[in-house]
Amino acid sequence: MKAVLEKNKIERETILEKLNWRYAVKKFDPAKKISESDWEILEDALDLAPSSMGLQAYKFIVVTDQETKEKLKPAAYGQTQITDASHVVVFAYKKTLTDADIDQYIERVAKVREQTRESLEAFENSLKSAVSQAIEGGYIETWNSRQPYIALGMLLETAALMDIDATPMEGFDAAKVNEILGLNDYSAVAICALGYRDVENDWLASLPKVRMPKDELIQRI
């Protein structure tokens, strides 16, 4: 396994090249679509993203249906990325957590890791205690709403390494998006449009990336 990983290791220069290549695309080419095989990898990146205590208190709604995209566009204040991109992912967090959610997660852990439920009792109790404190403290939604952003970051970097464009978006009416997608126990917190840039018609495509100098942005202690 180690030999395979070393053989397929991405060079440092390649990583920086891809990260410099990516930008928040303003104009996608609607004629270019992400292949099914490439999309499977992007979905794997979402699934493999870390989350607090592994609970994955969120869901990802992948939209490729053009009619649904058209409905979402006004909720995103008319941004054309919604309708022109190949795929649109809506990141939605779970508004609260229950003992049933934790029970389901513990069952999953036991199955995947081939452990008994009894051996996970201490872990289960710590999860329920943390969730109970978050609910009673009134910060369960704040906690859960931050988790999807970790997956969003994973998606953006994975897409860049695959030469797929991705535009993260927070400019939308969450209530309207929730209504369109029928989200009740969940609420949209971010959107990401993915596809391929329309270089000739995207005003941002040819401009250099602007970032703060690292020595001003990053503090080493």
Ligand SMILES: Cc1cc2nc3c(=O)[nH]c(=O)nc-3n(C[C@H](O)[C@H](O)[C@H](O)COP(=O)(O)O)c2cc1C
The other form holds:
Amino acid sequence: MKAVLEKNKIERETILEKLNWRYAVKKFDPAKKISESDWEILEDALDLAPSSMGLQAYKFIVVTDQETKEKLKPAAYGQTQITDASHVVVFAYKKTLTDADIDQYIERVAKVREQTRESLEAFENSLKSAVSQAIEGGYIETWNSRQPYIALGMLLETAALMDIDATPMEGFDAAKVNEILGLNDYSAVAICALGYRDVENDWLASLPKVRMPKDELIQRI
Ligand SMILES: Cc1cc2nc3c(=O)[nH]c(=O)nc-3n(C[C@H](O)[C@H](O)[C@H](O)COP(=O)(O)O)c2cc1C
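Show the same protein again, this time as the form predicted together with this ligand rather than the form predicted on its own.
Below, the chain from earlier opens the complete complex, with every other chain and molecule after it.
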């Protein structure tokens, strides 16, 4: 439900404080777990991420099972965040799209917005044409594999606002991760480990952020 957020307004200073507080944690405290109620909010952040044409051609595999984390760790070149973090999310994009996927999506739009299928015909046709162009042009995987990064960004920001630590990760062998998780139609493109930092044992915890000079990074016209 869309709402005008008058109450619970987040102070501007708080946002920047939290974004400066977050960093890509190298060492999580394995004893600290994210509560179920907090985790639900983080899952909602994933769900609420925008995606190209609203298709959500991806899925998020949430791993809390320690045995599975142990299997994933070598596929992520031994990075300890995988086994120490409370939750690990694997972002997997759908390798291709079919008319059936689009039909399913259109059905959902019709149902949620109480519209007829007929009234959505132009939208359906534009979707089908965009998808078939992407398949014929050989860029469907490029297109689909970019989408989960938007959800990754939203997850990182939401976690920071909730004082939850997170590490975005691309340092892993996707083929191995796909095999461990039994992914066929989908392929892992990014991982996010979430939990709580182990300040004393994380070499990065006390180091300042390194960023480009803002005027080089941002061009204002
Ligand atoms: C797409 C992506 C992949 C990354 N992969 C890894 C990784 O595999 N392991 C890791 O420790 N950090 C990883 N990082 C963290 C970056 O090194 C880090 O975000 C960057 O140095 C900026 O620092 P900060 O996030 O601490 O501010 C990744 C970040 C992004 C956005």
